[in-house]
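Okay, so here's just one chain, in structure tokens, the form predicted alone.
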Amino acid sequence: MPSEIPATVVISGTGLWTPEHIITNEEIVASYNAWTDKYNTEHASAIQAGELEAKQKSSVEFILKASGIKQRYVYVKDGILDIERMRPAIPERPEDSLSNQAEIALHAARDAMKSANKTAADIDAVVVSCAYTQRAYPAIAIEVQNELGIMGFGFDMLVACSAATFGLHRGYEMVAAGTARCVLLINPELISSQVDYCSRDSHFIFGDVATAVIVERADTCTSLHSYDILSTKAMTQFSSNVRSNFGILSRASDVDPFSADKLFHQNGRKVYKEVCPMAEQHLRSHLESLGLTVPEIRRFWLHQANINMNTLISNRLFDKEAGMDLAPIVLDQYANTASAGSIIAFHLYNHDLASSDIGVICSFGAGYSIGSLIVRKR
């Protein structure tokens, strides 16, 4: 059973920071479909001709349909509703200077050592795993261990939509191995500056947010709030339905560095067919390697992709309408956030679970990848 199952690692503390600034559905409904009357006005000939194809408009009502989001926070609002720029302003800082996402992963990072009662001197690594990274080297991770003050080692790593669940895993094995005390993971998602805002299918779909999880022995941990991680299970499969082709190769390839295809685009339609039930499995098959059954499990911390994808992995999970309580949904005032979506969840929506309660953090994405974790309170 599962409360026979012996644990030495645990989650103790979790970070969340939010950007000042929010772009509601009304203000990018308005900038897109102004950008679209200017490019349709100005390739009309074109598409009189049939060479271009007229840009189809926007609203409210098809987000709401398509993905449940109603606003999103972004780290700098300037630029991305302005129709002559479409994207953010965000200034070069010197090689001096901290970086961005570096910034932004501290925020959330000293955010989850104050919940887990953690200084430097208590965390022997860091990782940041999220969907992007602002520069190959050197890691954010470490110059994130540097600003902290934390001896040991740092890394990064890319796992698209799963980067913080396979993150987890990482610092969970490290201090399963007894090559780490205390892990820190921070999931610093600055996606605003590879999403097209001249795309109708994708213009709307994310926002920006950092957050961060303290993995440590249990006993270690002083938290108020902890969870045993009882088991981890991932699993990838190749798929092109979600792509970036941004990268190092666009300079030798001679070609547009910041064409629509090296951002963010995906085919939603198969993503939604062929994701939903491969999540659903993963679930139920991580669950029973452990001898649990859904109906044991007091909380569903899910990926925040959409409304429509989430309602249905946990509606078909539970065999019933699983609401809030089962399965929080946060991507209504967040956006899809990548790595980040399932542990925004799990920061806001697990203090009211009692000990021993079951809960399960996965987030699915590019890849196809999957990342799951079944913890207990304690």
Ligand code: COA
Given for the second form:
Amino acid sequence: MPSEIPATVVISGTGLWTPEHIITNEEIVASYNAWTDKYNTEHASAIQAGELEAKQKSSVEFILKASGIKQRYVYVKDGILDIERMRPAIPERPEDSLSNQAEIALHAARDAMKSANKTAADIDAVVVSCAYTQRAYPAIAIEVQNELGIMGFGFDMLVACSAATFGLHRGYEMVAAGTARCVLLINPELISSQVDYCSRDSHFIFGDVATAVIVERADTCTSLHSYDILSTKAMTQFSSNVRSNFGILSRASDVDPFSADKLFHQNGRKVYKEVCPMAEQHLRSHLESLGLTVPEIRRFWLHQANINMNTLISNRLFDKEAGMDLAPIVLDQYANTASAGSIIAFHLYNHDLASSDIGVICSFGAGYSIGSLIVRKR
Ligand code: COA
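After the form predicted alone, can we look at the form predicted in complex with the ligand?
Up next: the whole complex, starting with the chain shown before.
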């Protein structure tokens, strides 16, 4: 039974950095629609000749109904709403300056270290795990490690929307295996740079954020709010329904490194239909592996891509309307923040759990990839 499962690895702290800039649905739709007017005017004769399709308008009502998103936070707002640019304007920094992603990672990391009562000397490893890193090397994690004065090692890993849970799995394994006493896991999601703000299908989906989690041995944990990690489970199944072709071969392949397929794109309807049952099945079998059933779960901190996906999965799991208490939603404010969504939900909604309450952190997304952790409040 779960109460008898010996746990030696715990989550002892979390951190959240929220950008100061907000873009509302009204703002993003007004900008996109103004851009379509300009596009349709500029290409009027080709559209009339049937050589090009006219761009359709986006709508605030559609976005709210189809996704549940009301607004998104962005690292840099300049440029995104400018119909002559339609992408953030983030000046390149000199090589001897702190990188943008390390900067936001550090905010979340310091917050997590504070909540776990950890100093740099307590931490042996730093993992930056997210959907994209701004450069191939040196690892953002090593830059963060250096800034914080942490000994040991750091590395980056990318698993799209499941990067945070898969990163937590690695942290759990390192601590369980004794290769690190304490691991700092960070998810600096700077997605706005990879959003196609000229695509009606996806211009509204993403926001920027950074989250961080401390994983350590139970016997060193001094945190007020900590969770035993009882079990981790991951699964992947290849699909191109959520894809970005941004990568190292663009230069060699003589293609435009900024074309639409190099940005986030998806077949959203297919993703919805295929991933919801996979996530539900994954969660049920993970719980079964510990002899647990859904009614014994106090809270699910689910991936935050789309409110209809979250509602479908949580209502089917509980066989009733789950609501905010059983499966909190943060995507209305944060939008889809790739891997960070379930960690934002966990960060904002875990302090009210009672000792021995059991919860599940779960992500699902591109790959396809699904990652979950069953945790118990200490
Ligand atoms: N404004 C107005 N209408 C829009 C629109 C917009 N911004 N975008 C699409 N539409 C239209 C479509 O053209 C379509 O019109 P049609 O019926 O005349 O063909 C209609 O609205 C429905 O489009 P569809 O794409 O089927 O909408 P949807 O209900 O599937 O919602 C998503 C789209 C992307 C919100 C939804 O599919 C989704 O979230 N899927 C899961 C995505 C996900 O989690 N991905 C993981 C990423 S990490």
